[in-house]
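Let's start with one chain on its own, the form predicted in complex with another copy of the chain, as structure tokens.
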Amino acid sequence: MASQRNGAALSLRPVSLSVPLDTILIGDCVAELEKLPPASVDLVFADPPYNLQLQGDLRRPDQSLVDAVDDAWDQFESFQAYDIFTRAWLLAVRRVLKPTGTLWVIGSYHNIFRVGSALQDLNFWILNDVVWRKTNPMPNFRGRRFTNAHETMIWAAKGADSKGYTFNYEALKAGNEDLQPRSDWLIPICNGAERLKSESGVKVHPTQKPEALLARVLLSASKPGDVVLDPFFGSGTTGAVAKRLGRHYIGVERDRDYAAAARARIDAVVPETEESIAAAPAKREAPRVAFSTVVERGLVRPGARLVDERRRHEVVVRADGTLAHGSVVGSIHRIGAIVQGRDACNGWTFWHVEDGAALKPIDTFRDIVRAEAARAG
């Protein structure tokens, strides 16, 4: 039905409603999207404002100041205001999306629940939530929470009955050591040479997304020649990756400076040859294993005694994966160092469990956990 309306509209006003490909439209995304013909876009990637609600300054332990995202475009008066904004751009996106098209939205816990609820309320059909795990997130400097090490993407079709959307399952599986592609992706944040900087070395955009992330999205859910729309174009990562991978892009951006930077960036992109456009191999899990995991898995019991190779020192395993030496509690490495009076110690090889009459280093348990971790990428 949507495509019939599309055809009719096109035949009436072919010029004004043609699709402006490989272009950055400058203006508010809702207004600009209303100028596009309906059902003309194959894939939408949206990185809307997160509505961070930051209170005061945050300093690192060395007292340096964290350069926070405090831009005006990220400020909303209330959740209600944010919901109205979200609903408006989602409706605009919905109109231009082909019946077979899909939508990706990225966010953090500040906004993603609002976005997900709005998507469902507007009849979008969620296909997956996909977690972008960061290899190198900003730490939690005050030790008051878990390191915020991921962001969430929602992948949705237009409706529950949407069929025929693009999902390049075979290629993704082949690029993932013949394992099914999972809903958690491990990708570094954007920094180094990829990060756009002004001549004075200041970052052009506070939240530039890594090209590897967009590449995975486009290779997963679009085909060469598809039209990819980004209603919050920012520094233009979506456009740069689309051009590189042989997709068309449409960007909408309100800020002229961002748009100019994106324009220059995309102009410099050299498209890849068709045969080289394949899924990038998935990044494998760093093989780091925590002793708390060994305890969690029941490989070493809480309350168990660990000793060194000559049984000169004995410690108790705690349920949280720390060791207790008298009243001193710490990591396997730290406690190993303390009992020896040294600065450092490899607890994995230093500490042993009794295994019959013999001793077995706790390192042997690490391999079991490693095998699990390797499977999960």
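Any chance you could show the form predicted on its own after that form predicted in complex with another copy of the chain?
Lone chain follows.
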């Protein structure tokens, strides 16, 4: 996290005339982003200055000095100055973000509400706020407030009508033991061998984020081969994780020492295998399969009886792929809605067939048809 307000522009790697992939640009973030093609970035992760407004030194009970964030890049003369800075970099990000791209911004209570207000003023559409709950936060040494044990991330699309943005829901749910992914993430702060330090043992960057946090962001909202931009590159966590997970990165950083440390860190990263990072297929993007096809293939036979998960409703499968509920005939979706007294229903997940003593959703057979088509094609 480092302010990009000043500094000469220089790339640590040769920059192409189009999109400078896998590159760290040194300079002011707004000026550098203006050089990028419009609509060229799939995902932005921004860790801007927090404007912490620290009042004097912070000491532990034994009077030892806490290594707090008191760098010049985190200091602004007023809230108005911070707001102007925030709007400027958000507008620059908006220009380079693809219509299907999304933005993640992380902050603390010092700044995240001001950033959120600016986002909405600029017509970004907030999709979620995600709480990063730290397993090992810094204690509150003075005992005058609650221990500050979390930071907030805002996930936003370019507008209320944005469509086609990436959210790897099925993969996230499967990796979470088939439970829906939640918006509170319990992850330790960056420490141990992951923390970059100088030869004298001093932290290279005071606000280095854990790779586990960035990995979850990238795995949630991007795909292999996507371009990920970090306008406040700092120690290069975004770039390191992007390289490991098969994404491209563009970093902007005004401090040459931070950029050099980030470059060395990223160069040492070994990418994961293509097989291990391949995007899991999303059901909403899978080829359409009609229930009549399932019946034609004999996977569910005419005359079979379907029930809901609690066995409250029962229907009969007809040879043309429709369902009969008494004298009412219709699609798996329409009949599912009717028996529940609802306007709509996903019949694929609502209706089940008997499988011994258990029930099997008919969606299982749709997956079989898709798999067969994939092998044939």
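Heads up, when I say rigid core I mean the largest set of C-alphas that superpose within 1.5 Å between the two forms. These figures come from a predicted structure and were not determined experimentally. Positions refer to the first chain, counted from 1.
Once both forms are overlaid on the rigid core, the distance between the two CA positions of L306 between these two forms is 2 angstroms or more.
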